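One chain follows as structure tokens, the form predicted on its own.
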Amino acid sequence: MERRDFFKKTAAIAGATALGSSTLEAATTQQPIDNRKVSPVAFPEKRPLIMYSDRPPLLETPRDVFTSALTPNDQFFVRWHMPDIPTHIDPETFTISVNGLVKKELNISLNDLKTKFEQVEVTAVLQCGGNSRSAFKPIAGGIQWGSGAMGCATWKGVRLKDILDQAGLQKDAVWIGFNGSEKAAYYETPNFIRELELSELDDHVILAYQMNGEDLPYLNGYPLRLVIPGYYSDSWVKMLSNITVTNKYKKLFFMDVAYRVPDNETESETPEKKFPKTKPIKKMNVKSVIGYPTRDSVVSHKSHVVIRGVAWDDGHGIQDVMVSTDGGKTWGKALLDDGKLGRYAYRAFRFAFKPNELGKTTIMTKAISKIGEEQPLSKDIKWNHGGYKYNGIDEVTVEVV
């Protein structure tokens, strides 16, 4: 598909589905988590996904995709903040600029990235900070995502450190600012810019041009995106176009107003009394999601069912996934995959289950990290007004017949 044709095709899809009011309603109405239907149509390069908006594109991956450690590109979730996305990007002329407190300003082409730097790969989970937001009670502001605002891919590109080394940092450099090519429809709306402190850099932070062995899908940030393993996706800037090094933190809307949680031990508050001090969300907490069976699945009495799903955290690694098939009364240990994809990737798990009782059965999973962090019960999740970092024990209820 020619990139220049992308939004022509997208416009046709939007017109055909008459999304206007329905997507607005889906985004603002409280709904049971994961009780949404897949759209009957698909964006280019994507299979039909759960759609919240067509402009900007907001697409969620269905739960049943999460049975293996890698998420297919065409089923990978999509989250844009601004409606104005370039309609054409020419890979032959595209460059990324590196400027600010550097000894040598750079304009690096895609070909330069692929031929003049060491090529590296990292497999990592990309998860929206608002994933599972619809599970918060009472409702929290923002898109009412179910459990599919996430995915795991093998990202290929160049270490950010290597690029900064080529530019040469001046001695007073402290912060790195990143911005992409998406723009707001209204001129006073702030651009989507993120900042990273130099002390947060390691060899796993890369500029990626490939995802699971293919060029980045257009909706996932083609031709280049920032990859920060272990961090929530609001820091993974898409369609990356500029890197600016500074000596002072620059106040920005998406770091100083949005994507923040209360700065207290529980990162919580109440709807009646907001906590006055906040901090940006950064590293992910431990979490698991059941991919099979899905909510309201029907399974046969005394059949052999294999419960499957994925678990992850911020990179410390998953120690165990515990599974309950009786609503939390008893727990057993799931089998984990070999973990060869690395500490930032999903650990796929499976658990054999033979349903011996007819009727409704609730399956629950609880991930435990290698530093002892474990998922809490849903009733123990503390509320925050942004609906961020929800990681309650996952559960699905199935019918045994």
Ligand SMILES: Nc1nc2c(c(=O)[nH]1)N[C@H]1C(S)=C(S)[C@@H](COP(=O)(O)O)O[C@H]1N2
Contents of the next structure:
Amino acid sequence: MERRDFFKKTAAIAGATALGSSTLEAATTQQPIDNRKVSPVAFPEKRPLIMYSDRPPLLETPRDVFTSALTPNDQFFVRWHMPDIPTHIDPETFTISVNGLVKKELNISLNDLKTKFEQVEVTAVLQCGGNSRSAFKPIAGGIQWGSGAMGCATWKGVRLKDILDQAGLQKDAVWIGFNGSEKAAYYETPNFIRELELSELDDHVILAYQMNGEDLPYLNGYPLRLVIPGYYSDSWVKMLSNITVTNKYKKLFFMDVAYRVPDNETESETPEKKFPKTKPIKKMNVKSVIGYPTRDSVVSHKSHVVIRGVAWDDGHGIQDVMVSTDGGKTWGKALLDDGKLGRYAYRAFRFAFKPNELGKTTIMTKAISKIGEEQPLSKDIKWNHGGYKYNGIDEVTVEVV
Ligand SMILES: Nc1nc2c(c(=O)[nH]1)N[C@H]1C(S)=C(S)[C@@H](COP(=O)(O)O)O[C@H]1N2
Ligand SMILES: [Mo]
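Having looked at the form predicted on its own, could you now put up the form predicted in complex with this ligand?
What follows is the whole complex; the chain from before opens it.
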């Protein structure tokens, strides 16, 4: 080590000591894991996906699906927290109950839902807060997702607001609890219930029975799920059984323990010392994922390659996607699709690339939102123990042959 470097190092260490455990030197990120293959295990209504568990089903969408703005239902990722998912639901007898602090309790059938309320549609990205978690080093707790714990679909259903209006809220109503139909394997584990504050539920929140023009796939929450555009999907409760209005926040596991980040400016902490105060992850940050090429693509020397992918944020909208084909030395603007799917959807992008040099090259994409938020380099992502909200600049390294 040169003497000059030595002094730099010492200074860094001294700084670290002075800051105590608030320094983030030890924690770092790499790129999310990107070499997993699809599984031969067949799941109902699904094409082969990357499998993390078969019970409960945990299935990730392969990268090459993210070349267009809508994700096909049969390739849409799947995440359940508990294994005991009902295996049969009768659409004729199914009802969703609306109860608690309402003027009139409701039991709404699927048919009533489709005929007695205004039908609305929204195209929105559903992304797990733990998407790309495998980028965090040291390992952050949870499923080590690559970048496919997400998808974008056109959801059709009824406004939650219209349903609550019909039930009529009592004066002291504050919280709305949404309960999924599945059960835990052990009775100590709580049900999958999410509580949302009335004030944060706007007109865009819907109870959806359709996805991309078809009934919801069973594993994506048939017959009915909550859709909260712009928000991470932990609150998009699937296979809804009841909606319960309360005036008091019940401390429930899935609200109080999981899907939370440190409540500080950088939403980060160190592996050694958890930040004591946390907050729900809620709104998505800006992100892009490359769909083509993948690490397995054959990229020919001097051919015309069209790099494709998707970009999104929480609904402010995407301004630009910048693409580099030389590992980040130079950048150009990608062409974005027409944006007609609306502000909560993926923007599909493409970028022409003529590889003039043989050998390995790294393609990178960086999305920038309309409010100027942009993806950081993956090495600049700060660590949190739950491994949430990773949005580093995406990278795919290909071999030009
Ligand atoms: N009933 C129920 N709804 C749920 C969950 C669950 O475990 N049970 N998981 C949530 C989480 S964390 C995610 S990421 C999404 C996954 O939705 P998908 O399986 O349709 O992709 O569902 C959400 N809704
Ligand atoms: Mo999730």
